[in-house]
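In the form predicted alone, a lone chain appears below as structure tokens.
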Amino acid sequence: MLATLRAALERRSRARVHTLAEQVERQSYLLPRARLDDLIQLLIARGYRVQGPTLRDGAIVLGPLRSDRDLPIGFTDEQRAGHYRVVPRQDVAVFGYVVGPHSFKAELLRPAQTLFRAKREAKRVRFIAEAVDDSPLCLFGARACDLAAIEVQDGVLRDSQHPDAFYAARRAASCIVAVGCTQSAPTCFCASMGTGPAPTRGYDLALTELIGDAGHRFVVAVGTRLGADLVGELGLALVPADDADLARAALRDTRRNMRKSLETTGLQEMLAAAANHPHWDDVAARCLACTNCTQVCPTCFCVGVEDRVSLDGSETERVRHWDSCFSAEYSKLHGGAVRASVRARYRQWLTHKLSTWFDQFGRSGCVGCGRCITFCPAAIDLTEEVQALRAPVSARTRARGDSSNGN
């Protein structure tokens, strides 16, 4: 089953197009405001369970699309370090917002999956393993960051040496139709990580939106053979140099007028060597260790298992969910947890995350989306912590530093 996922995956590499970057300067298409639904409906129609930002409960989350009407139009979103909140814009943008508490990690590797049952029949127990599920799935307004970090998680769940046979299934079977981003809000840093504002891998079809006096549009970028097929079935014109002008200028504003960044030059070996930094004290005080920020971060893959038991002891189920390591549990071993306060719990993810992930998987393991600044109760802010951990200690703050618990 996964030399035949493999060999899919390999297939929908080679079919790999341009970049967005690429497809604005050469062959871009228009697709009208009014046409957004028949790209909707064609993807239904072609087996798609589509799923994209829908407004729900006062957020803007992931959520079936039947039609361009379950898209959040004419909303966005007000983020900063603690808060978030969804208020009316002044137009009828349709991704004229940033990003919310869900990401698309949700849809590929599932909160809570069943990986066998057992069942107790006379004197022998069956086990009956979970199939995988490849039904046709859209990842339907996906930002930059979000592509990032399914590249990220693709590393790690699909392409290792132990890839998981649910993830690469269901990634196997995925369309993406990306949004380039032409906002941005204060707790954004993709900028600095390489890895927006503009989609450059990764989707079938980028769009890039655009309003004003020649209407309401959409630049679109194809990124595979499929997206060259939806283009092809939608009948869709090229663009006007002058929006593919636009569609440009609205990417580079974007990223000009981000106010947050993180700075990455000698990041790895700086956490490396700030085991003992007494700033990880301060940070300590603060935390909840609430898991938010792993639980809306996009790239976050922790998981625990557990096996679920009928009342009369005669089926099983074992069920792996999203954990955290900001769990005192998630690090418990005999005699204890390894990580028992929150200062090496909260180390432990930053110094990972920005750290010994590059040790692991050759990158980073941040897409700088903000959601963990944002969601965070405590308003703890990933970059302003790099930056207190980058200040030089003294010998004598080093030294308490180095006689505080490790742990």
Contents of the next structure:
Amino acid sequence: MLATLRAALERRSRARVHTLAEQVERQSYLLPRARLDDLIQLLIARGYRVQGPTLRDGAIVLGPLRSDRDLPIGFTDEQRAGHYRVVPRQDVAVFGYVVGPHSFKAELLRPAQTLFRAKREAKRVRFIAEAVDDSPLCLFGARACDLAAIEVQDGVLRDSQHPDAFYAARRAASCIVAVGCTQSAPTCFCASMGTGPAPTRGYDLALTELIGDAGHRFVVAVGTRLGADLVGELGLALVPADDADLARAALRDTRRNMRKSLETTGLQEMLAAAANHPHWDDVAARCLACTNCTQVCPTCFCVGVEDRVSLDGSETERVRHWDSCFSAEYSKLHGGAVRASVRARYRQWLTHKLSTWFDQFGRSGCVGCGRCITFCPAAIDLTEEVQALRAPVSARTRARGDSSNGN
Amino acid sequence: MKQRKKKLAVFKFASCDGCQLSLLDCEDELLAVAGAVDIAHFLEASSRIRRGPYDVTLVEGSVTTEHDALRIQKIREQSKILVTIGACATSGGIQALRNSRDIAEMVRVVYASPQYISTLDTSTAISDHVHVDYELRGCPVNKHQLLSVLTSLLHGQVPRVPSHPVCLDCKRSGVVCVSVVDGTPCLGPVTHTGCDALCPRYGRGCFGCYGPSDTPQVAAQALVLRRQGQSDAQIAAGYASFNVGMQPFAQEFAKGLAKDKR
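Follow the form predicted alone with the form predicted in complex with the partner chain, if you could.
First the chain shown before, then all remaining chains and molecules of the complex.
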């Protein structure tokens, strides 16, 4: 209760900050590469646990940053459907890659979260509330698609009718240092989703990396009072006009060079009317129902709960964990799974993400990050599936009706 | 009034004893288990044998002899709740590899005096013979899962035995996908949860020791493995392990071998 209240207050104060930010935003600052670590050290000194991109097990994942040396300097990622490799770059770029298998979802909506505990006492059961985690957290290196995903989850988990106190507390305690993408992967399609590649809102600071004759540096945009504060404490100078132009041009080039796109015109209506499209059978034959797409998706928020009882029965803990609509158990009611077939599960996921999400939350559930494409072991690409689903359905197929809806 | 302690029995069929050992391996919790239940029959732990009926019976191993086929019927009659523990009891085990071969020939090859061997043609799961209330997968079972199921049964809670694929466990733990990032053949997408993604955690592909998940998309999985350069024989061999007796792993094993012969 207290946490919800605190989160609401925090939200209001943040809203005020944003109007201030609009004035500050017009000005950008220059952060020389040699001073990037100063920013990280300042965040650490201010008590933030800094989580950002780091190299582990052959992938750029999110982990603790103690200094700039923990960043995957001089590496890039090679991505296509069902394929991810980290390879060296020709230069020493700090952010020369895009998003990887992890997303900041794991920090805000934890994969496992204790909701409460209960203890059996002499004549009653005592319920013990679980404290929210509101320790300062810095999401370092969030991309524009990540910011959009956080905004989507804010809508579902924080600003909705039934806010989640755990999420709200983590969110209120988080500082976001975003990064503008100066390159895209073949799996990226944020431009067509209107979410990237340039961060436009939802950050405290946003860095755009420039490497060239004028040196290795970052153009820093300020989004909030906190961001302005950090820039002030670092004593950064205003960015020269040339560099501001270069940063804008770099982001524009990323947009121009992005090859993949998702045609969103009429998509909501198209999918709503495509329940009996024969193509669902086609994708169901390739789909592993392995849950990977939903787990790497930065907006998928489905969870399950379980009660963990101690051996002597004196204590129990209710734990919430990530779950997936691709698992048969997820839709299990009395007697069996509502969505027994893989066809029904894939259809549910894609239709929710791209169509009924609008009905529920007023926007698309997809931010175009491409994680579900890269991390599908079966190399299923939702943009291609949507393309196939746009093919006209014969009147006969359409007329099959509800009796054969494939559940 | 203090409740009577529940009577626990553990029985062994054709197996290596590893799953029973998982129970003894619960070192930190072993005393608590011993205190919470009345261990009535557990030869691996105690020579004291008490008669049934039992509240909870754990069965390890598969049925491979005429004698065992009868014995499991008697055990079932004496058990309120029967839980199979491990791949052998739940799917027939690695010994089910013999199900697709000529048993007489195998006995001749393996034993010096085959005339003393009395065996069935097949190695089968306990559920092929009697009703099983709960099945715990794995070679061996996960001791945490075993404890959690025992705890639930002791306190009248429906045991939680999830059936999703291993991939979900990898993702919940932040384990990087070995299939996508490394091209390592991995049975995780079709394999039942329970091990907490033990192999991928150490950079290895899943071996499928927990058997098929609730939705094993083996045909789609074959497409992935072929893309990773596996031959039909290699794909078949991947299923020729602890759960080869369980569908659809059994059928994929047979299919792969047949294709390879052609």
